[in-house]
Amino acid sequence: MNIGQKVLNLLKDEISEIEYDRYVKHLIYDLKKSSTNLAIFYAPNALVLNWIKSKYKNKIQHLFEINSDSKVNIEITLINSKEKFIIKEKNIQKQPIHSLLNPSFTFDNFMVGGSNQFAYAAVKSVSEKAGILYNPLFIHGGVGLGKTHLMQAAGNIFQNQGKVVIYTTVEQFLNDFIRHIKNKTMERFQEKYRNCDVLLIDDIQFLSNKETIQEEFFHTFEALKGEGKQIILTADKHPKKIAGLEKRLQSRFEHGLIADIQPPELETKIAIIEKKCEINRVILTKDIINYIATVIESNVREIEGILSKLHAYSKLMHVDITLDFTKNVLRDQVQENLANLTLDTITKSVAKDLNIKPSEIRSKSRSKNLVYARRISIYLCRELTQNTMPQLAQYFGMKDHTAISHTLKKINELIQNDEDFKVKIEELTNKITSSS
């Protein structure tokens, strides 16, 4: 396997399978024309080329560096095109050669909401006073919620200030460590990681049960902390919940500030989609944006993938992006996200939100608040599951499917005419799908 293919395979392990299949796997490495200082790839079209250029050029460059131990410029060319897009480092003397920062990750284009406001404020404060406030800063949360974005936003500010910044994942840190051990060049490894001004490490949970690398990371951490150098770490969970993590590391992670990021609420998801549409020049109506926000999981990367998918389908099929078109394109993805939803799950969520018992929703009571809750439950069960109207009638203790049909008709009228009711439906849909 040549170095170019090896790098693409390594990249595959770091990104989502959807993005790899949609973009990265279409790159072709030119072994004959490439050299020790230049790697040439061919992209099949401008969409793939621009996506790779904006999302992964630095990652590819970094992976070449750690696998060839030399600085490599990356050239991506459209197949059968004379137009070339060359990715070069700017101001090489001023840029740290080990950094893997994405310049598109900034505080300005990070959408702030109640779910991430504390983490945003913490990272922003650290970016203004490196090594003084909150050192280390530990950010934890689920996949695709913006941990890396925030971390790299701070890194970009530090780098623009002339600081030596290293961004890496634990996996890359481990691979680097193993390679230097094999080559008997550990002094170079230690010099690289202990002489930076800022160390940013993603996915710290993967240190779990790796005693040797934990030992090395501990000494790196101590060396940097002792000199007042800033350390920012991310993980999918709180340090206390990372099994197989040495107590001394856990203690040091907790010594600084720990900030968590929760799944975004509906308003934040809508704002994220609107911002991504603006950045990617995708035009969507409010109804389409609201639909995407209410049916997808709370994952920013998934949002980006959906917008790219809609844009690509629209261009290739030469059709406008309508609500029906969106539902059709995302049908399989939505069904996969909602596969685990049950009638009980939905009913319990509605009951909890409206502060009543699930059994009351399924009762024969005609009190106003229970009729309201029952209508919402029926509508959401119909929209979010594959149950038929007769099955819903049986579950809710109604006479037959015509009673369900009448209820659905009434709910659709309320959605059209009552904005508050429509908002409540959207909020509950977001809560239910986010926790599925």
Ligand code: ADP
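Numbering follows the first chain given and starts at 1. By rigid core we mean the largest C-alpha set that fits within 1.5 Å across both forms. Please read all numbers here as calculations on a predicted model, not as lab measurements. First, how it differs from the form predicted in complex with the named molecule.
- The Cα shift for S349 between these two forms, taken after rigid core superposition, is 2 angstroms or larger.
- Shown in the overlay between these two forms, fitted on the rigid core, is a CA shift at S365 of 2 Å or greater.
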Second form
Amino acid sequence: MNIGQKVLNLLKDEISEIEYDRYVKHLIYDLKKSSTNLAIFYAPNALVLNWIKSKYKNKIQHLFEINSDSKVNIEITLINSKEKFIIKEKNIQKQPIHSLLNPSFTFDNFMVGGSNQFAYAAVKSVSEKAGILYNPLFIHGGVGLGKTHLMQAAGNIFQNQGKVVIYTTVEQFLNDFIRHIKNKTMERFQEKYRNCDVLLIDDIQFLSNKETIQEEFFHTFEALKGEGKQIILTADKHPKKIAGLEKRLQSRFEHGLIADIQPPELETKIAIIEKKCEINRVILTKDIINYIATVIESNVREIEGILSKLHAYSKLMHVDITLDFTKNVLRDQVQENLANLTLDTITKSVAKDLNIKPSEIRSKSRSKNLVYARRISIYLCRELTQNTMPQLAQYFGMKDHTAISHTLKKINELIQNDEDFKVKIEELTNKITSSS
Ligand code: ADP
Ligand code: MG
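Form predicted on its own done, so how does the form predicted in complex with the named molecule look?
Let us now look at the entire complex, which starts with that chain.
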């Protein structure tokens, strides 16, 4: 059910049946032309139009506001017969879209890898059996790792099954609560949250130390859970680690299933970038995708920002997106992310990966595996830090900058000619940058 129809249904409960049948029933909500801040209705004739305008416009506006959490202007006009036909068609064809669920957050658009497999499987199975399997389902993980995406993917499935889904953040829940207290309409608040089929609450960590809203949330939770209604929650950390969260809430959360999302590994990052390119119709070569995946940290939201930046720049400047272009566009961002990387941390990571000591990398030994490790370290230090060639020569105990430039040339040749080696370098870069 779209929000316009929902509001009219709510109005039905508040007015007499005769008035509803005579006037309100004939209003048509224009889903296509309405937006978050504007609701457009059509009346079939002047009588209905005037009646609604004088008696119910404010009421409709109020109902919109409490159900959508934003200020909404109501426009009611007479319909002409052509429009009538088009709108009816559209409203029939269109899937119901809840104003707060993002329809592009689907399971199909979510790339699965080791880091998010468990959370994905948990949400997916809940979406197939609401309220039965894991209730509540609690997903936690760092910023930009796909918690909201997964939660809304389930929401979209429920929504399309005609279930009443409420998606809200703790902040919106709190604002709604405060507004209803002010308006002395707490029953409406309770009715709204306790009568839904599915409740999705994002970023539960913000309940921390807010006792009154925790109390209210607890009762909402109990009411829904008692009726077998599905609850999905997300947070940036495990419920046990959310300070200032009531014990009874903590234990309720732990009763369901808790699934975490870890930062994506290189392959998952690459798959995500490929997917986002496909969705946004951006064409990038494999080299560019690998570069972005290796130098950018694990936050997927940041990766999305980069894709739109690249797209916008290339359009504005009328140039193709090449690897050099990408490196240029991302220079500041990459440097900011890598600002904390030192020669020591890079050398240590390479040493650890190749199972040798960092001091051996910096020694003068010419044994084959150490020369190999030293070359890789020099290359990565040059790529990932701002050190000059003379500085690198000094750090690695080499004669002068020509020795460094010789090494870099060798490594670049290898990268060009040896696919396995190239992959190895990408993996190492990824390890180093994601732990910085
Ligand atoms: P969180 O809620 O964990 O902070 P979001 O769900 O808002 O993160 O994700 C941030 C962005 O990254 C969204 O646009 C989302 O589509 C995208 N994203 C995150 N993980 C994935 C994934 N595995 N596959 C595809 N897109 C992803
Ligand atoms: Mg989120």
